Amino acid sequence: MPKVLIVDDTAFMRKLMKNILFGAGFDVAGEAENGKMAVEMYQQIKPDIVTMDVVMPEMTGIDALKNIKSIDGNAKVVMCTAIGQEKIVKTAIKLGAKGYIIKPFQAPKVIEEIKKVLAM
């Protein structure tokens, strides 16, 4: 199954996403709690897809997306954002994000978006 890197500054949200993806048969290869860690882990584990929170300390999801896309132009990153952050989502899509998931997470929507981006 595809390898996933989960990036969110909240342990609860990472656990929720991990449970959703693990339950759907995905290989959760790593978790990062900020954008800086995400960029480092991306290079180490080379995931097939990244779920990226937008608002995080140290390095935002937008900046982490830019860094990851500069390392791997084909990186598949799905942004995770709260309702009301449409401007940020549009910016992320322009920077190369392949999709987005609105919080709070709904398992069927998460799986649908991940599979769509991975063309499964």
Second form
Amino acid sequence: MPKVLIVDDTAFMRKLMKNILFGAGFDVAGEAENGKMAVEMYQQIKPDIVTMDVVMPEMTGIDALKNIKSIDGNAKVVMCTAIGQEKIVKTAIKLGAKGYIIKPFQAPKVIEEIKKVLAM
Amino acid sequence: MTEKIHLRTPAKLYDGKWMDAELVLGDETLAIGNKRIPVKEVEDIDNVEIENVSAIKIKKDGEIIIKPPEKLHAQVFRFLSFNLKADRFAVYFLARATSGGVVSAGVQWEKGYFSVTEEGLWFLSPKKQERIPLENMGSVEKDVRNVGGQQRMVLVLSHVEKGSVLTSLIMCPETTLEMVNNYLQRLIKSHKPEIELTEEEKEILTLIYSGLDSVSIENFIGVSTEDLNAYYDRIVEAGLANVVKIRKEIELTPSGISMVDKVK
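Having seen the form predicted on its own, could you give me the form predicted in complex with its partner chain?
All chains and molecules follow, beginning with the one already shown.
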């Protein structure tokens, strides 16, 4: 069962993502509410995949992505961006993000994207 | 002076049932059966399916449904869409540039018109006649995009179709762009439901959008079925959702109970 780390500054969005992924059989191994926490938790739990919000306090998702990729070049990070953040998506892909999910989420699309990145 | 006739063909008219009628499409008038519609007064049109038949719905003092022969359908639709009673702007457009955040394959910038009717927005070119119902419009904002290697100011229209968010782009001289932007902002605002949602109601909308069923939503936010139904009523009344299924709660009759008793 693939381990997932969910990163989002909103508790509601974390809970929703957790609900969707848990329902699809993923192991939600951890939740972080900002980029700094995400980098620390990544090293501890070594997840198979990370869902990373972009706009967060302390450390943005883009900076957290950079940090995680410097720790583990093979890290699989899927960015969660709001509609109209196409520029951020491009930056994230250049920095090594493996996919992206548009907020608000639709469960089938989230699962499809995560499975695609994990090549399931 | 006699009106120029573009098309005269047998067609069908729907009035509770399909009836044979002659369709005559002139420069100024569309006539079908005993109905005559001044072309410039057609308020909007749409492709519809009635009793498994693809047809054109024409809005002018109510609705008229016509079915031209298959091979002439596109021609009639194109003629009417270019002649709608609408505000029309000459633009370059990229309709359905992205769908669900993914860049659509094969779409290209086209030179044509952006047309605004009472009920919809239209992207019109000789090849394309795309309609966005006003109720499907999300937002309009200005943004800078790379168009043909140059950074250009464009209008980004977000709209919804079959549950997916699509974006379309409009490019035109900056003064026109500003005018179209202001016009659309006012239009969208006037069509937005006049309701101020609470945080809980916004969360419920998000959960419905994400695909959670009612029982999951109750557990997620910790409300009873009655409370959730009250939220649903308000959301439906505000025109933000439609009822698709009514839940049933039943209790067993004595016969039902005796059946359970037999289950080993």
